[in-house]
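Single chain ahead, written as structure tokens, the form predicted alone.
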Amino acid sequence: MTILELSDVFFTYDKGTPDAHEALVGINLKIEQGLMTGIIGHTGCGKSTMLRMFNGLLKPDSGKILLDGKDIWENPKEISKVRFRVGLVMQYPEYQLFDETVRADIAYGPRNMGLDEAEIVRRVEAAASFAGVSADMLDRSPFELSGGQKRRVAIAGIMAMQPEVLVLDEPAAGLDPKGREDIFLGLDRYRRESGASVIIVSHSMEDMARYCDRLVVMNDAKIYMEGTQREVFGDAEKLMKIGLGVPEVTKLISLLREGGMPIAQEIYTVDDAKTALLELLGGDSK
């Protein structure tokens, strides 16, 4: 079922002036129920834009930004209940906290939906699991943890909302390996126990190649390519004509292949390479 639809929007920035340029041209696209979408692209190819017309941050040129069939523009005024249901973290969100304590960081969206105390109390303390961020760090101010730990607590101020849809925009850049997984993986849970759909815009192929269901291409303020994981990595060749290529794994195992290991389906992802590998070599994949 789709939850989020653009259809046909156009926006320009700059409109009516020397340095107006198109952002977005003919954009349609439809964000499936429950599932985890990535967007990748070079910068400027108008992904961070499509991200804050999902949640009414800009307004279409024309076109239409429809949640759950309805055009989100059709009243102007009630543009702030949209964004509770569409939850957007901007890139680097952590220099947004602003509150004493991550508990009050992570409540201040729930209380200003009007939420009783007791319901405020529950979402933040989902949210901080669903995030990582841990019990003891909830009465630390925000300012006093890594930059790492200040992503998580920014992340579950948007979760606190329970938004239908939640929109992040390059959610693990800067972090180390360890962290990125983290951040990863407290998403997919959240999006497997709350039904929610999520969308990602990273440059990392490789996290997008293990943690999305489907992939949308863009270049040049339109959508290039979209499809499953299997259908967008699989056209290399299209990919590499706008300067993008696959995960950096896949081009190691098309070497083995090539050098006459008998590896026969593509593979994306590393865990889907040792599983293979193993397999191959007669070795425990566990």
Given for the second form:
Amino acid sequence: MTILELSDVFFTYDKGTPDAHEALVGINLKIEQGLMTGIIGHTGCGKSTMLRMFNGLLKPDSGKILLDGKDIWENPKEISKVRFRVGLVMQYPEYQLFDETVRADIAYGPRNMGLDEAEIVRRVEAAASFAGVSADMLDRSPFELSGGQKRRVAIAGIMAMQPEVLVLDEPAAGLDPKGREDIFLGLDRYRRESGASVIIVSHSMEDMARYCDRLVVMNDAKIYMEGTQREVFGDAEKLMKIGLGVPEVTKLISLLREGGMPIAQEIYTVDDAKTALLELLGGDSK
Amino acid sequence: MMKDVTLGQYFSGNSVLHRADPRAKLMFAFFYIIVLFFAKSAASFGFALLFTIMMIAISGVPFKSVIRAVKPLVFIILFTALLNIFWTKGEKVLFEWKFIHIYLEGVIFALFMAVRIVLLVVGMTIALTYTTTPIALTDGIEALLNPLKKIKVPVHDFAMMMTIAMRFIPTLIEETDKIMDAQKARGADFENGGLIKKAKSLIPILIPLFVSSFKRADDLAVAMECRSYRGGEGRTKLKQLRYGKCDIVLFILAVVFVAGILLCNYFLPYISI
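So the form predicted alone is up there; where is the form predicted together with its partner chain?
All chains and molecules follow, beginning with the one already shown.
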């Protein structure tokens, strides 16, 4: 089922001035419910603009954004309600923390929704657990935390609104491998347990291969490719043409195949590669 | 929304005003302000108005942008004008009601005052901010204040502080935009509600802004020290300031301006204050 749909969306920054810059040109996109969708593309290809369309921070010049089949701009005064249903975590979200305690900061979104106190407490705790914010962190000041911890608090702040669609702009940028993994696993758990759809922008093909069900490739303000991992990574040539690539492990496996190793299926993650190679070498996967 | 703020906005161009030395422009702007206060009669205000319009034409800056620079001051102009209308005493009463007395002199004075403020702002923006890059401007200020170094005023440091402050205005605006978007995504509402509610809704913007500004200042200080910055002593300039032909034009303009105002005051003293 489609939860979010962009239909023929156009957007130009600084329209009508000499600095006018087309950010989105005729975007048609369907986001499936309950899946993790990855968006890939170079800096400046329109990814961040598209994310701001999802929750109504930007209004398209023309075209429609449908949430659950309804145009989100049908009633512009109600746009903040859309923002509760489509949660957007910006790039480097740790800079948006402001409250005295982590708990109060996570509660900012739910409080704006007008929920009652008991529900807020419940949601804050649930979101903290999804995002990997430990209980002892909740009563500290967000400014005492490390970069990775702050990032998790900021993500929890959006999760606490329990959006049906959770959108994240490079949630793992600048984090160490452990931090990346924690964040992605938390998002995966949130998606499975709440049934929400998750949309992620990332530059790491490895992360995309590991966690995403569907991939969208953007180039030059347009959708360049879209489909399952197999459909997108399967056409490595098309990806290379715009300077993107496939995961390193996929390259390795195809080199092995060229060298005569009989690996039939395409491999996109390290775990799959391990299983396939062990099978080939006759060992068991332990 | 924040992008509409025109602060230190530079219009690239190649007019006489653009090419003139920043020191000359600073002196010219200073002189222009002083002379503006000499204006006493309707004719001299008219002359100042014409002169300023001519300056806009020379600079090639679009009229629309000039008007945009004045817009934020409308409130101050109206406020001073009203004060002047109600508080100036004169001879010819136009309107009287209980304790309110409005005199013709007050109205004229208020009008002149409003014109003076508008011209002041327009002249400053045309001579300085619209036609001079912030860097050139601080260079000019530093050069002009150089003699103060003899009495141990840290001129270079002030100039450096100003350069940095101006350099970071666009960054700060961009950052404000980003934080506003982030808080809007969490359901913040900056448009509705009363004054107190609106002021309160600014907290989630201001605190992150302060925190990141302090952090940025810290990073910048470290980066400067890494490049062995140690103040102005022995520092040379990439762009040496030199007076040229354009500065002579500016000098002539200044002479024309002061002469015009004084002559108008003297020979056409109708409706004067």
